[in-house]
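In the block that follows, a single chain appears as structure tokens, in the form predicted alone.
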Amino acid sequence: MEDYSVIGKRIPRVDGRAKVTGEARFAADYSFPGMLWCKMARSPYAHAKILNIDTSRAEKLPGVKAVLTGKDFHGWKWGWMPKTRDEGPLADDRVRYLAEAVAAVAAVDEETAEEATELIKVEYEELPGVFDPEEAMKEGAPLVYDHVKNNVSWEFHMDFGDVEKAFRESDLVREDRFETGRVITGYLEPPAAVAMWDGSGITIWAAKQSPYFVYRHLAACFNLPLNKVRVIQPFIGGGFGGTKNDSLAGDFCACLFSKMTGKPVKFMYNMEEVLKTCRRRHNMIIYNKMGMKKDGTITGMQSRVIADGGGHTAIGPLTMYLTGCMSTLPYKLPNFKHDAYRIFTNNPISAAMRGHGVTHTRFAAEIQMEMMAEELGIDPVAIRLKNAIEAPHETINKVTVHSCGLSEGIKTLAEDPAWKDREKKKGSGPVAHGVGLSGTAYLGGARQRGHQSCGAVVRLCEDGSVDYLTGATDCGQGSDTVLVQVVAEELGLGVEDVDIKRVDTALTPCDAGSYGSRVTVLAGEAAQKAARDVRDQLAAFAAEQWGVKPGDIVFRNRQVFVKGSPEKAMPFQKLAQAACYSGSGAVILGRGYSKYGIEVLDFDKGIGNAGTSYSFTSQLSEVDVDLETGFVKATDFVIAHDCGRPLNPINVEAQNQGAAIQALGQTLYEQFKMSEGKTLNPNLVDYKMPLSLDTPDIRVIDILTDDPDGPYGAKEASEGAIVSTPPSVVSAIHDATGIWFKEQPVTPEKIVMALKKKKENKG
């Protein structure tokens, strides 16, 4: 790798000081004189017609300034694409999940607003609900939307090759049912915003990982031009997709209340509202069928996915697309058929979450492949190496891979003492030790429909310091640091010389958002181009002064010099001053944006590249299983991750660790307990996310591949481990118990019952 000055270095985060000192301001920290509070009145039913809403008692409560119902939004809806716009800011004629917002109150303080919501009287006609997606698909099931047959919110059908022929020619064919569980993102900062509507339009300070989404939604809802909507982004306390990647009832209501009252209006959801009503990961049922030759060669795979979509569509179609289009990686798959159904139910809405769509089908396929290998007597490492793709590779659905470290990662784990010595560590007492493997893939630089480009502006100040403007969002993953590194590297500066500005849609370039592992790859490309634009302008000025070609000018370590002529040199600061004050004065701005090139992505059929590049994650997991209680303790993870080239190794490690722990939660602990659409555990005590004591030792190994489509060879490094962890941990549990588990989470109760059944069958 080229010897860079800043790229590839273990540089602390540029926002670290602000966060540890408390200087960083999050959305909930914003407060303005005369500010009102917005609170929601929510439905006590999962499915009901709204017959009448009486707000008179609430309006008379001292301190209440305004009340809204769904009718105040005149039927406006939003959603991912025109034909899926089915969600209004407030339900106006029908509620489709429990605690859906039906009215909102603006009052002088939070307590008064909360009290007023309880005074709103709503007459409902309760309707029969449907809560199981497989039941919802049946003829005669209650309909969530009267015009939607069999409650099918969205469906995809992908068919490549000839799977039936592949199964006929296989030596082993297996079909299994898998289920992935019902979980939520788990951020600690709840959604919040402060909105102000004045003569310049709407200004909103909102906790959004994709601010330009809500920017467009607000403009459409209130029939405003985009230049009359301003989203100012505070620091973000975690996102992971879902709720912070979309608009909320509170966003629209706070804006309309501000217009009505002339006051700034704030809302902040509490954690119970988050756990009851906010976007969740789809619970998916996967019927997976795979064919295999005696030597372990996979001949074909067929999957049928049924997802619980909840009461509205949201971004669900994209989830379903990803369940299929990414199934042809990371193993060679010559024949593939996929049928995916997203089903409306009267449960809370399902949407994107870290590892979007891929976590579900990759879990099913990875476990089934290993189950079949066991039947054929093939080693877990051998089965993976037998089928692993090598770059360059084009899948049967035209996904093109230019770099791939999968085989190297698997081989690296196979040489680890934990794998080599696994039989010695099994144990003979009540606690059994198990070791499991996985090999998975994930896309980076997501690019599915709509505006997907990222922009950047680099402004050179007269003293040689630099302002960097981007619309890309750091919602905790550390992307601000990486992007500053990119600008600093191109200009030969240190990260302390570059100041990144918070996203402000009135000032920063348009950006699609922080999702699909796209920021480093695409916003990084834009930053690189903008910085090079500035560098080229400075190089042209310096070349003229020294009588050389611009291409001979080198920028490094805050110095500018002529290649091969060290006597022709000056500090960067001096060059910046000379260039900016030349003639009558120059304004030096750099501009850049990401470009995809020309490529047709057939979204309906799942053909083409959903990303610009693809990461590959191999994972070894060690667990201890108490054979009496069923309790599982994950002790060690080794993650061999191919992210191309790590631009900031600290960030790469942290992102892999965070993704792995988030995945450990959904594998072993996390699950919403539901009854007729009601969430029974809407608190962090009963919704069991992993605690620090549940965290295994995690070692991250960088598998270097240099991808040609990412800046400096980089690929994604934030979502791969959330895909690799569940199959790796479940494989380790199987190694300890001899039992395959096909439903997440793998709870102690499930293990005890399975061990009991195994013992009875032996007896």
Given for the second form:
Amino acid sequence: MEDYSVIGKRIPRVDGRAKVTGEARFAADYSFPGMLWCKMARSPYAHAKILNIDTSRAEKLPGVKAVLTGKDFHGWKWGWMPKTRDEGPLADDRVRYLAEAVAAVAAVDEETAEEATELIKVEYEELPGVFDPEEAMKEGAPLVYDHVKNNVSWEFHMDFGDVEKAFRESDLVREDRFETGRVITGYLEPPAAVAMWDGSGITIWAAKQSPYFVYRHLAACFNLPLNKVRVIQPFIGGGFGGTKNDSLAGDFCACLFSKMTGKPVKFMYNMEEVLKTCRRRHNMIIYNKMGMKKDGTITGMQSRVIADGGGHTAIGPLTMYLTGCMSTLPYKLPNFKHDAYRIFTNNPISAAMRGHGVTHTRFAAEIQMEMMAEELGIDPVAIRLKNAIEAPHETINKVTVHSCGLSEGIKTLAEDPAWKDREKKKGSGPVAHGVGLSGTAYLGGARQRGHQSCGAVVRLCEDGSVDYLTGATDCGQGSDTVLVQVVAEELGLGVEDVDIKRVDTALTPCDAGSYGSRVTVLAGEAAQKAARDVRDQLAAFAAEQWGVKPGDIVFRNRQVFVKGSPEKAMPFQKLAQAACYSGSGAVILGRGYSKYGIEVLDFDKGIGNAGTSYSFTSQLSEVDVDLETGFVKATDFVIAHDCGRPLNPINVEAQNQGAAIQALGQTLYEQFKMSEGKTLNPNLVDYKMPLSLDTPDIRVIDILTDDPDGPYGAKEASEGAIVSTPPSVVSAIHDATGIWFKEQPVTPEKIVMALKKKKENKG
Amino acid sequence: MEKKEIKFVLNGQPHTLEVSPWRTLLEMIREDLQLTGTKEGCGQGECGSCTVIMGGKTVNSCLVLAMEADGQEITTIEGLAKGEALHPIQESFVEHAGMQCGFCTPGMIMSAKALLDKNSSPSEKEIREGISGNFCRCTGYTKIIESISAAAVMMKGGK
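Can I have the other form now, the form predicted in complex with the partner chain, not the form predicted alone?
Zooming out: every chain and molecule, the one shown earlier first.
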């Protein structure tokens, strides 16, 4: 292991000071003189034809400057793939979920805009709705799109080996139905933007975790060249996938209103709009069948996955792909069949969320594997070690793993007092203690179809300070800090010497986005290359002055010197100045882009790497279950996490802790209550997210595997624990109660009912 | 109802302002005074992003009417640092990774301040209770609790 001076250190966040002083400006914190406010008028029906919209009363309200309806966008639609472009900025002929936006108002203030939306008269013809994905698949069910048979929004069929033969040759075969909940990302910053359309085109300050999505969408919608769309990224108040990785009605309307009025236009969704209309995690039903030999060897697995997609496609095809292509990790699986269906319903749209796709099917497989191990009398540690893959490994669907710390993680946890002493803690009163284990994998450097690479530019200033430009967005995960560390490390500087600029599509290199745990791996690679480009230019200049080879020049501790000749040395600052002032080459710019993991992927069949590398997370969860009330309190989590090498260990811990708690919410209590497409709990009182009193102590143990390809050995660090938490918590509840719960969230009500049933069966 | 003139002290500075009866304290702080460090999350008093200290107690400024600020002393996140020098709680949040996206951070720090002003050595449980009105979706709270705990130690050391 090389001796680094900045990489691998617990360096405080570079944006920390701005965030603790209130100086950090988020989208809603921007305002301009003469600015108008934009508000949406929303449908009271989950499924209806729009017959007519009368905006005349709204237009007459004093203070209203403009009104838009779907027709103003001339049928333009967007979507993840060309053939799934099914969502317009405003619904034009039909609404497909409750509170879908049908019109918008721009007015002098927020209250007037709000009032005007209520004056818009829309004539609807209500259509029969469909709200349950399994009902929606049946012949004769109402169709969400007339041309989409059985409401199948997307389907994948993956088939590797021979599952039927595997099941015949198994000693034990189990079939179970699992279900995951309908949850939201839960960022606290509601989506907002301020847009200005003037002679230089569109400038928009928008709350986007991947600003280049909206950049492309706005250019396409308004038929503008990309150099006329400028997205400037404010600080982002949490993303977690879905909504802030996509465009919203408000983005398009604010831009068009600005063009119409010549004024800057702002919108900000309220929390009710967020919880009713923003993208959610798909809730999924998973019919899982697994075969096992007496010794615990898994022989094959077959999954049938049905996901509620809601009214539009969004990024759903990728979600469904991930439910299957990642099932062959982290355990050896020689035979695998996967049939995944994303179903249109008249519910709000489902899309990506942290742990995308993988969290559903891994929960099902992990719990089923442990249920079978229990039947066979095999201990939870042993069943995992028996089946865990070891690197290097190629799965049956040609996913290639170059580093894997799963077995080491599980062995580490098995030695932990939390596991070793678990019998002693069981308890005998009304509160039972339980411990659960899980072992999971997640992809890093995830790819979508199309643009995949990250780019970076490093600009050397004449005083030796450095500007770093990246299109990658820090939406809270800490990537700005890690990327600055990379640039500083390569140039032998400190993090204080490097300034990272917020994304500005007019200045920063295009970037696919902050999703799928791709930033450290791919933007990290780009940063490393761009910084090395600057270093090479400086080394060439210094080598010429000293009459040595460029390869012998060392950059360290803000000094530049010749290897083996310490008398040939100068401060970095002095070299920078000399180089910047030299001859004609006064512009010292470094460029870099990522190339890692761009080999061909067969998206239709589920073959190949959907990511560039894979993290492995094993977890111990301890819970107290009140056997009278069903209340579960998670008391301790221990997470053994292989992210290759943590480039900033404090950040990696923080990512694991945050992901684990987000997952705790979905495991135990978070859930949208729905009735005929209506969200019954669209507020943070009734939609319960974990608060400080609900969360356990969390220890994170780094399992070092030094991935051969990632920058400095790094792999992803932000999504593993959202996959490892649900199965380990459910396993812990089983340990405490003797009951396996197969549906998330495992609410007190479900626990009490199951305990009652168990008692009756015994009695 | 007419606008009414109110007087209050905000971050040590006296202010006189005309406010409408329905204006919230949050709107007054963010829009009239242009102090955008205080955030609006849910606007319903649940998320705690808009927490400020008024009369020594934390309030959800989205639920308090601006007129109630008449005669009060208010502290927002902008009032903690002394020039370049961060308040120990702010310093501790930076040092111990007590924030990620930073949106809940101003409210969280105000709750931490109100807690430490009353209780200079809180237990972990008291810290958890002290910030139980503030949602954070990023950190899982562990590092926030560590930050507050370390800040308490720093403050007792006379910082």
